[in-house]
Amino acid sequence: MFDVLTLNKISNKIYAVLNDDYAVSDNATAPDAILVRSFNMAEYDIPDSLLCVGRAGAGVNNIPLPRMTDKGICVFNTPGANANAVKELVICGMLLACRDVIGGNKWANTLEGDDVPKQVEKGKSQFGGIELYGKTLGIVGFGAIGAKVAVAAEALGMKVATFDPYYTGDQVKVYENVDDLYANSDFISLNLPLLPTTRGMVNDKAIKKMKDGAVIINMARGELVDVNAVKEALDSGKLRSYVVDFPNADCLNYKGIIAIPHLGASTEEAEENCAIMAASQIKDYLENGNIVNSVNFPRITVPRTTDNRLTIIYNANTKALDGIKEALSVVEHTLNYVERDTIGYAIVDTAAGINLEDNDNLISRIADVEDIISIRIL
């Protein structure tokens, strides 16, 4: 029996994945994973019991993965699972960017008396706006969020270039340096995670680089924006709009900015898709040892050819491997190993009991080797 603790609401199509070999609560206190969307765990107090971490989302700012690594915790994601929901928002951002659908509701709801029809006539044209046919999308990463906002915006009549360093294909065009992206796009999506290199990449330099009017949609990490210099370009006139789903206080009423409450991934499929995805990982991960779409674990997928199963994480970089190697010389094995980083993983397979006496205490020769984090017996 395995025990999951949920640190947020998640969908219950979970208990399509998981079945009576999990006992799943939100106060477990020994648990072997924990399935979370939006908690903050960066002061969580992790148990010693934790083997590993779904979050039902593809961004993990909100999960201390250094401290997670260090424990020999693998973090997984759901990339993708999310995609056409956030595909969606923003296509609505840049309709509301464009058109001033907001603007003219809360007008409109405070007209009164029996001529409203001749009042909106008259007062309609301050709400006047712009197309998006005919317009470019500059799409900053093109991953799966991006790929689907690509075809929508084509579906639309857009024009559509990306900057992506690591994207290959010929979906659209591809421009080589972000700043010709910006010079050369009237709307600009960001899609790309938030990290050390990307955080306030949307800056006054950058904005500079952009066109007049352009309009910037983000729905990936507020972060990723300088807030003040955008209200600068706002009051100038060099951008129209800005749309995000991550605002903050500096975000808030102020003219220009369209603040949405991350929305992104809040409709009842992506939830329900991600809650799927991120318990079929840790399920895979629990009995079989496979890894898929780890943040902070190398990808292994094998199919398992043998009742008896082990993995072992480990330092990289070191002479663990030989060890484990040596250790597994005393019985008939096949054995399959990753390294990423720091953390090397193995996965064992032997025909041999595991715990009997014959394999020359095997448990005991492995957890013998240096820069071994942890064994379990699968």
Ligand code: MLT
Second form
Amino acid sequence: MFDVLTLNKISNKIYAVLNDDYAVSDNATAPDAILVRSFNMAEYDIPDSLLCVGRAGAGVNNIPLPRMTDKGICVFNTPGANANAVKELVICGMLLACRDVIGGNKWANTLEGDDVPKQVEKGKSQFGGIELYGKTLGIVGFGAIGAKVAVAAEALGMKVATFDPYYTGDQVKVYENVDDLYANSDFISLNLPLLPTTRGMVNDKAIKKMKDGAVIINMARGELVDVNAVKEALDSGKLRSYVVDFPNADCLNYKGIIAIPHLGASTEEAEENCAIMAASQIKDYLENGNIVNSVNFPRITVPRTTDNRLTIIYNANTKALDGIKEALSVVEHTLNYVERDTIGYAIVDTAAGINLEDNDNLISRIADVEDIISIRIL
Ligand code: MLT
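Okay, that one was the form predicted on its own. Can I see the form predicted together with this ligand too?
Entire complex below, previous chain first.
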């Protein structure tokens, strides 16, 4: 039986994946796994029992990755699972920025009397806008969301370009330098993670490089953008609008800022997709030791051919792997290992008939190897 702790409300589609072998609750004290959405785990007291975390979403800035890695805890996210929902909100954000639907709606609701249709026609000119067709969209970050935004924007008649140092494809025009994207875009959509290198990247210097009247769409993370710099640019007319799905108090009730309460992934479909993907990934890790879509562990999938499997997490910057090989030399086995930064991870399948639980000798030989972080019999 595995204990799974939920730190946020997660779609109950997880129960299609986590069967009777799993006890899922929001109060487990010694969980094997945690499922989380945006709960901030920065100060979270990590239980000794914890083996893995499944983030039902893409961003992992709410999870203390270095602490997790040091403790040998594998953290998963669900890239792409909510990309369609976020894409649709990016398109919605662009439309809201160029058509004053929000202002018009507020105004329309104040009208009264038999001649509302007449008042509508008389007053509508204050809410006129511009069109997306023919405008240029610069997408910063061309991952699962950015790529979908590009397709949808092109279907609306927009020209699309991207800046993403990790993107090697040719779906759209690629700028080598983000400043060139800023200088050539009417709309700039931020679709990249919050990292030490991206925090505050949209600051006064960046905004100066942008076209006059540009629109910034931020469905990624609030901290990517210096809100004070945006406000100054809105006041001066340099920027037309800032649409943000991660508003702080400074973003509220400000002319030109459209604040949305983190709705990017809040669709039934996205919540279900993320929940199923996160649950499937932690299940495969807990039961088989396989790792897909981890943000701190290397990727590995080894089909199960025997009931005798153990996994070993070791410090990759040491001679631990040699020690593991030596320790394993006493049994017939298959060793698969992968390394990523400091994390080394081995899946060992021993020949049929070896009962690992009873084989203290083998387990203690491995445990005696220096720089082993943990061993698990699966
Ligand atoms: C994400 O990073 O994918 C979103 O923030 C997910 C969410 O809304 O939980």
